[in-house]
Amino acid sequence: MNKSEKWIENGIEMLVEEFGETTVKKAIEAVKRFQVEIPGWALGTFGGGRFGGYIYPGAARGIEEKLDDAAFIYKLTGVTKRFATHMLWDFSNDGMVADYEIARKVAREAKDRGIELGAVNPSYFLKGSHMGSFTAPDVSTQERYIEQTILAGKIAKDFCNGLVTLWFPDGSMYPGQIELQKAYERMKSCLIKSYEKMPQDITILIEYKVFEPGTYSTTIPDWGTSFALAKGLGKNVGVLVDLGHHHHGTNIEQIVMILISENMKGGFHFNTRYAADDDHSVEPNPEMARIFYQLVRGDVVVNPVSNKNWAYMIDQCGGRENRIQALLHSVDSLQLSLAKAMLVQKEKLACYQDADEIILANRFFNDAIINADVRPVVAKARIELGVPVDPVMAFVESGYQKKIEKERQS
């Protein structure tokens, strides 16, 4: 037994002693079964040039190279088989009109690389949309986006995993700039028109964001608005939670609990934010572990009945870091967070809760959520999956970065 194997086995033994063998085995199995999509837009040149024009070395220049990178990430993780796409970045020749046949070709090329296409994201921020997309006063602008949304549904059904995720940048910068009610009613009307012509056996998730680019109002600013719109459309429509799309201090795990309790379809865009955006890689912090606890408790993650699970995707696009390393880091962080959540012994916690032992309940909860070192659990799961114990270092040592930098010199 080498040093690494001994560390893993010793770590597992310590966790078994504290949390029990059955609990630790369930955590290992959960990490093995958890699947998360990676975003195609994080592997290209998007996002890096907003400040200073920097593009990270070896960035993919087109969809084929994005798929190459995604396939390599999947090889290192074993849990990122699906690749989320953006309609007008991945299925278009001109960036203005999506093409069904391009989507067919991309799906075939993904399959050739051993991966699959995941969620389809329509693009609602085309040139000429400065007054909104679905909320635009101009009917022709609305119609252009309705057509794209309908096509997204068809592509999702025919070539992807049957999931469409909708995020709208519509909003305003100042009070009085627009009539808030009119904007919301246009949004609802266009959603209905789109939904009526989309396949009914797909899943649609409506994302929300507290602000950006509008700094006074966003037409879909919070989970309640997404919830209301989803309920008004149909049972196959739900709410997409993006970690970066909240006011600081928002209790996101409580939002998750409410959506689960209301039997609302749901999904996640995972990331981390420190200021006011959602571009950072995921970190294994206590908030993320608490969110996963609610997902585990609600049986919407690693549920053997696949249609009970929420949709899990990474949404990040940092300007400075190596994007492949960043995605691998996010996958690692999510697996660590899930493992912590799996260690919470709900029956024992309930005893403290029923006895109104406030501090003891909190300390018992945090023994798993904050204090447990679950790296051996994740390492053990990776060994059983047949992938590297440390995917980030495996990437660094693989030579892949040097290879793509050489091949993609422009």
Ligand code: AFD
Given for the second form:
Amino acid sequence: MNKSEKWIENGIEMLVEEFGETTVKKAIEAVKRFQVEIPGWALGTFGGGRFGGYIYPGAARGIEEKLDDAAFIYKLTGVTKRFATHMLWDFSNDGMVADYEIARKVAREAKDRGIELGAVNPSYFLKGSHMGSFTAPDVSTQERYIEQTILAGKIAKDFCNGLVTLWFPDGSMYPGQIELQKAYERMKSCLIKSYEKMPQDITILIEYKVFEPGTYSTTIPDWGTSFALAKGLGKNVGVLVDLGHHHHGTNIEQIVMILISENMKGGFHFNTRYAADDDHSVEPNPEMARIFYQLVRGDVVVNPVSNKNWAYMIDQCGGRENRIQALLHSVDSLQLSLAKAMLVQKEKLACYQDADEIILANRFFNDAIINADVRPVVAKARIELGVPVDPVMAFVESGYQKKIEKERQS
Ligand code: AFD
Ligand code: MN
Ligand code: MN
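Let's see the other form, the form predicted in complex with this ligand, since the form predicted alone is already up.
Full complex below, order starting with the chain above.
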């Protein structure tokens, strides 16, 4: 979107006409304040998938190059200063155990590039996890993952932003393969054993997923399970919502509202799901805008009291697309979705709701959530942030892709 200043000003004028100057100004301010983490794993060689190990040209070959790419993305967006890590991909020499000193070094490398480490993801997969991690029948396997989880808490507190996000691929492929209750109870007891030894002043978010890799059962399949486990551990434990992790048709914005109403800590792994858990780039679709409306209404996004805010991360990794373009596209889509949510004039909407004007309420809501062209709002916010108006096109024109392809001949 190489739009001129005139196009931006005209667009803002149109929105002010419809939504009022105060509302539009608040939307611009919100977009300037919204921060989201970049997933380190989206920048590496991981993810060749079914295309014969296809690796996109210029893929980062190690953590330093991932951090280089993340620093360049931050330069183009101004809102992605934090880089989410995976313990066994980013802090390990053998893919089995993570190393505190490697984490210290990576944190320093990040700081040297003007960015920071964000969420720490223990890796409950890779070698030795084929019978599960916390739910593995073999106690020494459980213990290895408990140790990793405790270390993740220490690394998160000492070198990152004090956030640990837990996703477990534990589950089963067939009915009868495992005892579902045994798996759940092992999960619970290993979570307690880990939690007791983790710093109490960090935030822990438990992610759920309806299926994959388990296609018959996943030990933590839905928000209710994450909620119950989090409740059982402590106030600093919450629920991580990953868009791709739901059955089709799930009303995700309603889950968000319930978590907020129940004062449960929360966070997002943003992506778009078309077929299943596809880890696609975020799209500025109506669902994403409705989710942001609940986050704005719940005051858990761009809240000036920062510890009231949920944790926001992108979680995507498409095998075929240019990964840096894909991440910039996601940031753009999230900013558009937030801007739309900010345009909903709640007082006026309440009048339609109180009068039981069903269609008028829906149309009024959708004028902000679907019909408004908020690109001028996001463009204005970027001008005020001093970053390119169109980060994707700025990347295309920057020559960075050519540079990394040349330097990173694998
Ligand atoms: C996979 C899982 C889950 C997890 C992510 C990073 O489905 O979303 O958060 O990997 O570990 O996408
Ligand atoms: Mn995720
Ligand atoms: Mn996922």
